[in-house]
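Only one chain is given next, in structure tokens, and it is the form predicted on its own.
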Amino acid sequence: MQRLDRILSDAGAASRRELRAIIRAGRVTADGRTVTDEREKFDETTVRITLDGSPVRLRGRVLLMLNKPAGYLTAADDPHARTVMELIPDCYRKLGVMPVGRLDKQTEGLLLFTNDGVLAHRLLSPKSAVWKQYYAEHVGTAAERDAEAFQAGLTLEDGTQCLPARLTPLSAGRSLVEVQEGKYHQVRRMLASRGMPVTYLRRLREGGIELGDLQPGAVRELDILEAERVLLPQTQEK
């Protein structure tokens, strides 16, 4: 059980100080009843609250997918550049969602957001082995020897050791790449190490979640079943 002002504050409705005045003015209902005492307690998992007649979305675990366009930084804010948070609707920003991992500024595609720190940690932990699939356009044509090198685990020029990954040539200058970790500019660096600098990169899948036909810059909330699929184990078999 939580105080009404705490529930509303956690939902991002307003500050605790502002909420005291709002509640005392009779602008809030809980389970259909006008409440004027901010200290009254409710079960935050079941209570239905309105503010000025509009339902209030209460804080709970939220998982979003964004089709990130090129040109946006994966950051909470930056004084000199556009960030992915500018693409997230205000109702979700108020719930405290933040990006899970990152895509570099020029990389497009699937980027997850959540307000659940435990889930974010699981998604980012190498122990979870959440596979991520990318479509890459690059200089040159990938060969079987390149795929074998990816599968063996590449060592990059600076000594960075990469876990076994998958490289699937599609045609001249086009490949699919799948990695189970998220080192700095990893896919770009891996392809460059094989003489195939990347000219375009888009993430298509993370765990069991696919980008699908989500339009660039668009956001979609994942339901419970979809959220569970993010952490589905991805086998090494093609």
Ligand code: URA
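Here the rigid core means the biggest group of C-alpha atoms that line up within 1.5 Å when the two forms are laid on top of each other. This structure is a prediction, so every number in the text was calculated from the model and none was measured. Positions refer to the first chain, counted from 1. First, how it differs from the form predicted together with ligand URA.
- A displacement of less than 2 angstroms separates the C-alpha positions of residue 218 between these two forms, with the rigid core held in common.
- Put the two forms on the same core and the Cα of residue 29 is off by 2 Å or more between these two forms.
- With a cut-off of 2 Å and the rigid core superposed, residue 38 has a Cα displacement that reaches or exceeds the cut-off between these two forms.
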The other form holds:
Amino acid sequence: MQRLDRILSDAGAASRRELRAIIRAGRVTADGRTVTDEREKFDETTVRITLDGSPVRLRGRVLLMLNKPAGYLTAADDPHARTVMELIPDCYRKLGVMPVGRLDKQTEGLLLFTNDGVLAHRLLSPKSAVWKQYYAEHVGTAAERDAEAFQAGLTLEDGTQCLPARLTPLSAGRSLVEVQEGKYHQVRRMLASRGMPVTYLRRLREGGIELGDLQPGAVRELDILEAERVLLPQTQEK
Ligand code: URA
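Follow the form predicted on its own with the form predicted together with ligand URA, if you could.
The next block holds the full complex; its first chain is the one shown before.
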């Protein structure tokens, strides 16, 4: 826990003396509430602060997106395989970022990283129900009855029960799949259970965050406050 003026000066917002006046003038909010006492303390790793309505980026808490190429393991390190951590620049690795959830070795696309354990936990929690969208190429062609089975909640071959999901056939052998959970090999197993084994898989979106034009292997830092709003909109309003 640290004083509000200390957190803001560490973030480079202004000097402690200037901040005292700024805070007393009611220009700062912390976790959605205007704070006028610069001595009030907050957890500097989780607090969300705005100054004159704009989010203040606090040093330390970061959220990144990677366009994961095929062939990289989602792991901190591995003696035999390349890992996604090798694609993260040193300056972020030093801040202790880790992948949020995982993508299979052969899956490409959007993978988030953060050093904020609380945020990672919230993103992965079934309670948050963050929808993830995948582009899949597969054997066969998806039909309306497959979409209905996804919507009803599939039972996988080993008896695992899935929550309702969305399947949108695009053309022969190509579909969009949206799921709100992250079971092991989930999308591959869901499509396989309908007789359509996956040959290529790419994650396009998590909540309101899109992969967009990020090149394979490239990393982009996200505005963590904005990202929290689009990833976890239901938990923002208190
Ligand atoms: N579902 C899968 O089957 N694989 C992934 O990597 C992600 C979702």
